[in-house]
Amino acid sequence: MKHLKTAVLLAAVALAGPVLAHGDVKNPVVKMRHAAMKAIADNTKVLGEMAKGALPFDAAKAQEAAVAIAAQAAMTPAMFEDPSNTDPKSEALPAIWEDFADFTAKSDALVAAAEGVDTSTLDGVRAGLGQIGGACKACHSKYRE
């Protein structure tokens, strides 16, 4: 239990800060981002509501919340392609940029860690969002502020 209670941890605590520090945005593709982001932290909610027994299990939801979380995670790299696209709200790091191969290669990460998630039982949603919340806590500890 105290492993499950850690990866909802982790999956929130990755991808909360994209969603409450970002209203003054103004370049369309950084708000594209954080909608993007936000879309994979609403997903990995309700994962985790699910895990943690705060919503019943719904194979069915699970599913679709892992399809929307790697759908998102397939299209990051594209959407951050360009290192002009920047905002003086964006928490994106130069580093990004930098080495752009590895970010990629985190993203697929995430993709590879939703699509692996075996949505038809509350164990397997469990063990699937600990990898998941290891993916994106690997790319927000070096590409995000």
The other form holds:
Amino acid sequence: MKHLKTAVLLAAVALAGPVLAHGDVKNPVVKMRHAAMKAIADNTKVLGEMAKGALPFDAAKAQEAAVAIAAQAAMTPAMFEDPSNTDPKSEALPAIWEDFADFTAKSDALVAAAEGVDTSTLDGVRAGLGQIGGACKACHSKYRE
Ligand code: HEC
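Complement to the form predicted alone: the form predicted in complex with heme C:
All chains and molecules follow, beginning with the one already shown.
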């Protein structure tokens, strides 16, 4: 994936638009975290549906989804950096701030997984999806309620 850095920046700008409302969450940073996770999940779903044939394989769309995942994952640590941003509805565990370096490494692992997807073939998307799914799970199992 050449030119990924530029593409990531463009995607970040595009996605920085309206922050989605999430239930009764009041804290704006927590809202932003939820919106970022939702964007990550929505784009992972696009790859997932292509992988199982529910969506036709489309290399450009797969590339777009992978870039969006990488962009959101790259911004994740900054959104979690300040532990004073919290909300009763948040599922973020205090362990995040006990080992923020590891939390950051787990975000970086998702960036790497998303950047590593070979979006030129369906098999590449399938393999990449496995890597991406593993990165979600590695972080959630430790840092999400
Ligand atoms: C570096 C850690 C990390 C990674 C990697 C990560 N997540 Fe999350 N995710 C979290 C944390 C922490 C929360 C809880 C945030 C909160 O409730 O404040 C969360 C919450 C979520 C939510 C719920 C959002 C909401 O509105 O309540 C979804 C959906 C989600 N993640 C999907 C994913 C998917 C899909 C991936 C992988 C493609 C992924 N996440 C990767 C840390 C991570």
